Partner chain sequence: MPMSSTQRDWALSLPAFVIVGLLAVIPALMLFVSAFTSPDIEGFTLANFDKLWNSKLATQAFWRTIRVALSVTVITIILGYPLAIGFLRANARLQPVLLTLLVFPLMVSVVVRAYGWIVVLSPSGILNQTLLAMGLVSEPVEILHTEYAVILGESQLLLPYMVLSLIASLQKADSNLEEASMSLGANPVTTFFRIVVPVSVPGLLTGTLLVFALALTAFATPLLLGGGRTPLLTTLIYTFAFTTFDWSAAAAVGLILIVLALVFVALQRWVGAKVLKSYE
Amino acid sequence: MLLAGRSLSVAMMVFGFLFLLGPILIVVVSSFTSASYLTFPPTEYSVRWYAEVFSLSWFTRSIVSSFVIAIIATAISAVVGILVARALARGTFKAKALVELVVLTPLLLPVIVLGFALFNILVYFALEGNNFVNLIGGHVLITVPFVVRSVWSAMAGTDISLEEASLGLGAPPFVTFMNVVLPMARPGIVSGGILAFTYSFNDVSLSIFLTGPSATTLPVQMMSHIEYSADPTPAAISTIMLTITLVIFVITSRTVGLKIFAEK
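Coordinates for the sequence given above, by itself, in the form predicted alone:
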């Protein structure tokens, strides 16, 4: 009976991994086809579609835009998220519950609803032409909750007596915040920042409402390409984006360590 239970657990675990990783493996393998359309498994393997990707005029422009927007949005979200998390973790003001609700609401609502609402607001105030600024603002809106939750959790688990000791020894509040609070909250800041950057870089649902002639993102351009073409170019781009994500996690592993996601 015990052996049957363990076998069932292993089988369910394997099925779970296949369910999660199967589609990704199919996309990666399909990107190396030599055919002019998506096929799995490929009859012949080739890297022709990777060469095609770098020959597309919109690829370089959109991937640079995605990186810049994600970096700026993550930086702003980190600053705002740290301050809000600090207030929620240590504050005792009356509107604390309201602040928590407002900040974390983007996690509760479908992103496409937020995008449509934000688009209508921008149209009402005749600001829809500022695509780059609008994209940054929209991405900050949906990434701040990730930073707040991560940093809030980290700050809530820290020893407040260390802050009190620093203040008691004469350190100004700002010095205590920079030299005591932030180092203790580092795991939450790093993990929240990585989650925010990844989410911003890969977002489609909100970005599609905010893009325009002056600025767009890679995922939105990919979706537009899929609408008019059935070639394997999007599979090659998806593999490139997957590689970028893996590189980010490898760098994180070599610098601060992946255990940063589990630390409190």
Second form
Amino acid sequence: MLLAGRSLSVAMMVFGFLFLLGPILIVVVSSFTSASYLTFPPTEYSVRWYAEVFSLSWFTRSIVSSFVIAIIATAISAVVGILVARALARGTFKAKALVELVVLTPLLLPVIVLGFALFNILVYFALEGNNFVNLIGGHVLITVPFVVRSVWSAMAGTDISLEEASLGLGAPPFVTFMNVVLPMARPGIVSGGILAFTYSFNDVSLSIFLTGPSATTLPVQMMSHIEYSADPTPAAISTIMLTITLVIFVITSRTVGLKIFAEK
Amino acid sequence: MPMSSTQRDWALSLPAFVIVGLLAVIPALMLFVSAFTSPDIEGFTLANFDKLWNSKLATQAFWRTIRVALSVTVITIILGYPLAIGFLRANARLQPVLLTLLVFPLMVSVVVRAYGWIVVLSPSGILNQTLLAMGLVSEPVEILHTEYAVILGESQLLLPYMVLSLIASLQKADSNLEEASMSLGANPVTTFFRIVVPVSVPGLLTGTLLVFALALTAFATPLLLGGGRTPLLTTLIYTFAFTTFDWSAAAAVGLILIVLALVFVALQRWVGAKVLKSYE
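Could you switch over to the form predicted together with its partner chain, since the one displayed so far is the form predicted alone?
Expanding to the full complex; the earlier chain stays at the top.
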């Protein structure tokens, strides 16, 4: 009875993991097919769809702009996020609750609604054509809260007496900030940066309202490509995106730990 | 003149405050206004909501959204317990591997995860190839672009959140209780419902609220797996914005989603403050 219960729960666990990872693994394996349609497992293996993908101009253009947008947005989010996190962690000003509410608003509202609302206001001011700038602004918006939360909690956990010692020994506030405050908050900054980059690189719900002829991102392009083509190119692109995710994953597990992705 | 501490705090807060204020708070307020105005009517009006109320498409999308979110929550609970219990029973060497397998999918693009289901479920996909080869069906089963595909895709998307919430609360429970129950002759099913479930209530509650809220607001997965034939509230905004160009209706749907999302934020806070306290 006990044994039956145990093997049943092991079987259910294996089923759970298959449900979670099976479709992703099937995509990876079937991307290496030589056929012009998807089969699993492929009867013959080749990398022809990877060659095909890298010859697609929309793919190379959108993967480059996805990287550029994610890097710039992460950098801006990191700077403004660290500054406001400092005010929230150590500040005593009356408007603290208001600042917190405003800065964390993007976490409270559905991203799809934020996207439509932002699109609406851009159209109102006839700015919807500046796709590149709009995408960066939008991505800063949805990634800032992640930086603020991680850096804030890292700063709140540090010892204030070290700062006081630095100031007391005559270091100016700016020098103290750069040499004492920032290094102590480093794990939070790294976590926030990784989260910001990942969310920016993967976002669809907001970007779909901001992309256009002058700039677009890889997930949005891939989404419209899936709808109109039945060949294995999306499988090859998925595998490339998984490889990028894997690199971020390894960096995360070597630095701040995977737990940062478990919170929402 | 040196800055006062209030001035310094404001100077530090200002860049983020202005960016989020301009790009999120003001657009959200404008959305609120356009949901209650209509190009044909002067002043504020409920016409947009009235139109949604009388539209079969919109009411169906509303109930479908609720139905999908409920189904996804139930499926993640059913699949979540064995995964959480399995994780806690695994030895110290296996646990990091299992945690990796749970968290890695959360980092993978939702488009990639939805595409996995397209490959499995499409008429010429792996599932239908297998069913046809085994002679179980004579023509491909249509699952893709139905509500079932959306439910499957969102369940896979959100399962890790449920498992992690359950692990967090089961970790605190005493595993001796389970052994005691079994050695006193209770069978595994009784032990599960009388011992495991009660101690995991806090995790079950937080997991349920989180999964339900995220299921309500998921967008890419229902768009790719449900297609145009099975709209949800989120995909309806997109359709209104880019296919029918009815931006007042899109704003009204957006406002409904904001209200639903805020109700869940309030519920999460309330459960966090009141219900979970009683378990400590």
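Note that the coordinates shown come from a computational prediction; the quantities given were computed from them, not determined experimentally. What we label the rigid core is the largest C-alpha set whose atoms superpose within 1.5 Å from one form to the other. Positions refer to the first chain, counted from 1.
Rigid-part assignment between these two forms: Ser205 and Pro232 are grouped in different parts by superposition fit. The angle of turn of the smaller rigid part against the larger, between these two forms and from C-alpha superpositions, comes to 14 degrees. Here the two forms are laid over each other by their core, and the C-alpha of Tyr50 is off by 2.3 Å between these two forms.
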